[in-house]
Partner chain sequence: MVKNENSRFSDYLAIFGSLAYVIMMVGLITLIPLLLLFFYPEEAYQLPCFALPGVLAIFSGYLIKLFTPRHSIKNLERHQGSVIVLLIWFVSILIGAIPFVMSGNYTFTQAIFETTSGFTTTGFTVTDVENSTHMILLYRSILHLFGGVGLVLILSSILSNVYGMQLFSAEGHTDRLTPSLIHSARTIMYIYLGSIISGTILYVTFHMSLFDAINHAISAVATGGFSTKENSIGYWCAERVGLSNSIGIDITTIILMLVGSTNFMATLALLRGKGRDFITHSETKVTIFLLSLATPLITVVLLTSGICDSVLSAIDNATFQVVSVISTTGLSSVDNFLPKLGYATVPVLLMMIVGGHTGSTAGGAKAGRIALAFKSLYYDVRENIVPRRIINSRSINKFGKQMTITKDDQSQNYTYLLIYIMIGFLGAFGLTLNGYGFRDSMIEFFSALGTVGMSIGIIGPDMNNCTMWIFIVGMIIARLEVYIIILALARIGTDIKDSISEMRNKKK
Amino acid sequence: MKKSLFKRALRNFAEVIIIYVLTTLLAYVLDIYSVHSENLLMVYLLGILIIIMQTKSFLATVFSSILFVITHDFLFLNPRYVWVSFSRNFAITSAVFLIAALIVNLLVVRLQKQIEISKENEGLHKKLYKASEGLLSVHGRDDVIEYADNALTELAGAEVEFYFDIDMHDDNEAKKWCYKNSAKCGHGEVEFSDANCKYLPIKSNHKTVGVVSIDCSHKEMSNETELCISALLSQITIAIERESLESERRDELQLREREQIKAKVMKGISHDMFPRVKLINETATSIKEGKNLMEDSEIDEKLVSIIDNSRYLGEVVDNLLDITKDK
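The form predicted alone - chain by itself:
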């Protein structure tokens, strides 16, 4: 860490010296063409602005401001090449220049931070739009959850995990609290603020159906990131509901088709069974009424017919039981 700070300070110092030399050369060239010393001071102020943008360092701004004022006083104010460090004009000029430089430093640094935040937010919203668009083409509850896991991980820049079957005997008290109270908790929140993860409820039809955890141990989550995550989580919930409804609709359609097939099969079997039952009945009746008048071979033939048709009916009944059995 100290090594990194030293390298950064050394780099800032080198940049200040380079900009100082170039600014002084520019001021010297303008002085040859009789540009007033007040305008030359503006050149040094421009140099300060460049230093601020390059280094973003308060110390570099103060150091370069003092250096630039001394150089301007020594090279371009009459009498030239004479140190007048204790003059009243030098003190006033130095104070005004330093104040102006610090104000510019503050404004530039704040502006750059705002630009960085804007770029980061723009990137977040692009990821949110891409994830939302992708959800429309994902089908199947498991595929939606897998896609949501990847999308939230990319959006949050941290590990994400979904929990749908919450065990109230689980050791994770934060997860159970989030599910039970349908409110976020964990890292940075009032409840379980010391946790490494932030827990957000997954709501469906005004009911909590699960919890999603976001690892915050390596990176703090900004307010804009949390808003984007909440927005994406709402869309994920809608996608899960959509797939659940679609699954129920498919199950209902399959059940209806199955019932229709059963009805058709039973109707066909009934038409096939009735003639055979009637034949068995007629054959048995004829044997009973005319057995004394029939030869043994004729009786055996009719008995074989009864046996064959009975066996066939037994097989049909077994198949019917298999078809009507609920799986």
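For comparison with the form predicted alone, provide the form predicted in complex with its partner chain.
What comes next is one chain alone, with no partners or other molecules.
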């Protein structure tokens, strides 16, 4: 850390010197072409602005402001090449230079910070968009949870764990509290602030279906990241719900199909059974009513028909019983 600070300071110093030399050279040349000293001061102002843009360092800004004013007074103000004692003009010029430089420095540093934040947010939103897009194409509850795990880990930049069907006898009090109260807790929150992880509820239809924990021990989570995680969690919940509904729909469909097949089978069987029952009934009735008038062979024939049909019916009933047993 110290080494990088030192390197940074050295680099800033080198940049200041290079810009100082170039600015002084330009001012000197312009002076040869009889440009007024006030305009030469503008050249130095330009130099300071470039130093601020390059170094973004408060110290470099202050140092260069003083150095540039002294150099300008020494080289371009009469009497030249003479160190004048402290004067009112020198004081005003120095003060104005310094204030202007500090204001610009502040603006540049803030702008730079905003740019960095903006870049970071852009990165987050890109990850969020990618994750949301992926959730649309993943199917199956387990696959959705696995995908969600990976997406959240990438978004948060930390270890993430999903918990469904929380056991109230679990040792983790923070997890249980989050689940029971359907509110976030853990690291950085009011409840269980000393925990290493942050716990967020997974809500669906005003019901908490689970909890997700995010490891905050290595890295603090920014507000923007937390917002993105919440947004992604809602989408994950929707995806899980979608998969549950899809699963239910599939079960229902299966059941309906099964019923339809059963009805078809029953219909087929009754179509097959009814004529045979009718035949047996008619044959038995004809024997009862006309047995004195019938030959023995005719009676035997009708009895055989009755036996065959009733055997067949017996087999059908046996098959039906077997089907119900398999179920």
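The term rigid core refers to the most C-alpha atoms you can superpose between the two forms while keeping them within 1.5 Å. Just so it is clear, the model here is predicted, and its values are computed rather than measured. Numbering follows the first chain given and starts at 1.
Trainee: Does the distance between the two CA positions of Ile145 reach 2 Å or more between these two forms, the core being superposed?
Mentor: The answer is no; the displacement is under 2 Å.
Trainee: Would Met221 count as moving between these two forms, using a Cα shift of 2 angstroms or more after superposing the core as the test?
Mentor: No; that C-alpha moves by less than 2 Å between these two forms.
Trainee: Quick check: Ala231 between these two forms - does its CA shift reach 2 Å or more after fitting the rigid core?
Mentor: For Ala231, whose C-alpha is compared between these two forms after core superposition, the shift is less than 2 Å.
Trainee: If the core is used for the superposition, what shift in Å does the C-alpha of Lys262 show between these two forms?
Mentor: Its C-alpha position differs by 2.3 Å.
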